[in-house]
Amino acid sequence: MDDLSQTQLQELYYYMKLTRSLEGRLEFLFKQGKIVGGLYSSLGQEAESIAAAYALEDGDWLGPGIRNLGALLVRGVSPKEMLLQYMAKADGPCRGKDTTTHFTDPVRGLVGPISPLGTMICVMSGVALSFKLRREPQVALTFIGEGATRTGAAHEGTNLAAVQGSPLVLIAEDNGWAFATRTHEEVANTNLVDMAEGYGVPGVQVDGNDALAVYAAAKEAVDRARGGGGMSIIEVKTYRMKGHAQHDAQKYVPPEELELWRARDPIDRYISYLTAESLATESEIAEMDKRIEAELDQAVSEAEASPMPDPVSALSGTYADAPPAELWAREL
């Protein structure tokens, strides 16, 4: 990659480990009974969220998936701030309201995204027709799996950006399962690519799983979108390692798909390729190993020893002014 330095492609394995680590931090939690609400992985896909990520830049907005914790990191939100998220702690980003990626940050251009599926294009689709309406040179970025793209919301979303020329990034992530429905088993044509023509904008197809790959296709969209030529479509074809959420113990899964997969892991081809290029050596690799471990032993501290929120603090940032203490505060 030309347009990458020795440090930037060290950076890209840094931001995967990263996230798998912290993923593999907030498991143990879970099990624990710390982690309060659902617990979703990105393991086995961590490199599409990371790539496509990295290719925005300062002012640029993120909508976020469940799936890409990855794309968070790279946009400046820490570990620590994830496993308060994810605690439901006082000082959270959501203060203890929501958890998960559910939380927006205008300052760092994050936009939290929405539950019901396909919402997050239409949300995104405005921000990025704002952008255009206001001359600024900033893109937007969301990620869909392909059973979202099946829904009316993710349609209409879409088909707006692409007739207004806004400057979207869509990320069709393709990870063979929609919950427990295989891909071919809820759309016709499974190359989600395919959609970009009907649209009317440019599409490619990427491995989600070679991290390169995706940052070369989205660097490409994202310039095309920031020069004024309208939104683009990339679908990455990768795969969720895990079930659709902890709870979810993956039995419809053939183990045989799995291993397949597992060969493919993106990670491990990440170190392969640094290798081979003499862009990291393995003591390199490992010392970035060692200083992330030591960033989650300080994060995962500092979370558990945070307060839970006060109950009383559940009425504040709310849509309408707490009704007088005495009403309530008997009650708590």
Ligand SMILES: Cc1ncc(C[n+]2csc(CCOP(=O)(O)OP(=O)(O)O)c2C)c(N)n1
Second form
Amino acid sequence: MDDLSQTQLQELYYYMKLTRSLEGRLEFLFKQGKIVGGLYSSLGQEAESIAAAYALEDGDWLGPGIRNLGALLVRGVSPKEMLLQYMAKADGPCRGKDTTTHFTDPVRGLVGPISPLGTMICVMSGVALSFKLRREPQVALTFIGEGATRTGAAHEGTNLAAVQGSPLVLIAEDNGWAFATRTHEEVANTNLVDMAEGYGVPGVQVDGNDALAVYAAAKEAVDRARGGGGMSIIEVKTYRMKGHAQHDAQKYVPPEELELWRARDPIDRYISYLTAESLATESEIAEMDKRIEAELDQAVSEAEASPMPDPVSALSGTYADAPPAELWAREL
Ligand SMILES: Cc1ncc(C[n+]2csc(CCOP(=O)(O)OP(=O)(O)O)c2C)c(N)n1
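Structure of the form predicted together with the ligand, please, following the form predicted alone?
To see the whole picture, the full complex is given below, headed by that same chain.
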């Protein structure tokens, strides 16, 4: 990979492993009853999420989905912030009012996902259009699951970005399942990339478990968008190694299918690449792993020690401006 230095190639590993280890810690905390709400895993999908976000530059905007924790880490969100958020702590990004990846931070160019699937494309299409109208060389990138690509909102948002030539990069993740429904039961044409032709934009299909293939495709699309070439669609073929969320034991998944995809694990593959190309030795990798575990030990203990929100705080920060008292106050 010519345009990435050895340090950057090692950093890609760092983010993939950090994501996996952090999700492991979150699962542990969930089983201890310390996570508020659902817990969604990106196990097996770390490469596509991280490599796509890695192609962005300062000032670009990211709209993650629930499985894009890795992309958030790449964009500067710390593991401690994510832990505070999942534990609904007072010092978390949402101050305990929402959880998971659902938070927005305009300073860092992060737009929290919206639960009705597909609507994020509309939002990120708007963000990208604003860059174009202001003639700012910024790019917006967002993710969509294969199931969510079938929503009306996804179509409207994609079409708007395509026809306006907005600098949007759309990563369409085919991870094999939407809840318990297989891709071929959701879409008649399982090559999501073919959507690109319909919208009249460039599209490419890549192996989502190959971090460098995803990075190369994302970099090309980001550069094109920044240069005025409009939106692109990148389909990543990957696999959801866990159930939809913690409550889902994925009994509907044949064990041999999991075995097949375990052999295609994106992190194992990336380690083989780094060592075969002499980009990192086994002991350097072990050193990075040790550093990650130490960082997470500290993040978990600080997050656990952090206070829950004061109940009174539920009344503030929900609306940009509190509605006038006469609209809601009444004598009981
Ligand atoms: C419009 C809409 N319909 C249904 C749901 C419920 N729902 C949440 S996640 C999900 C499955 C999403 O599958 P996919 O888009 O393939 O993403 P994945 O979970 O596989 O990453 C569904 C049906 C929703 N949030 N919004």
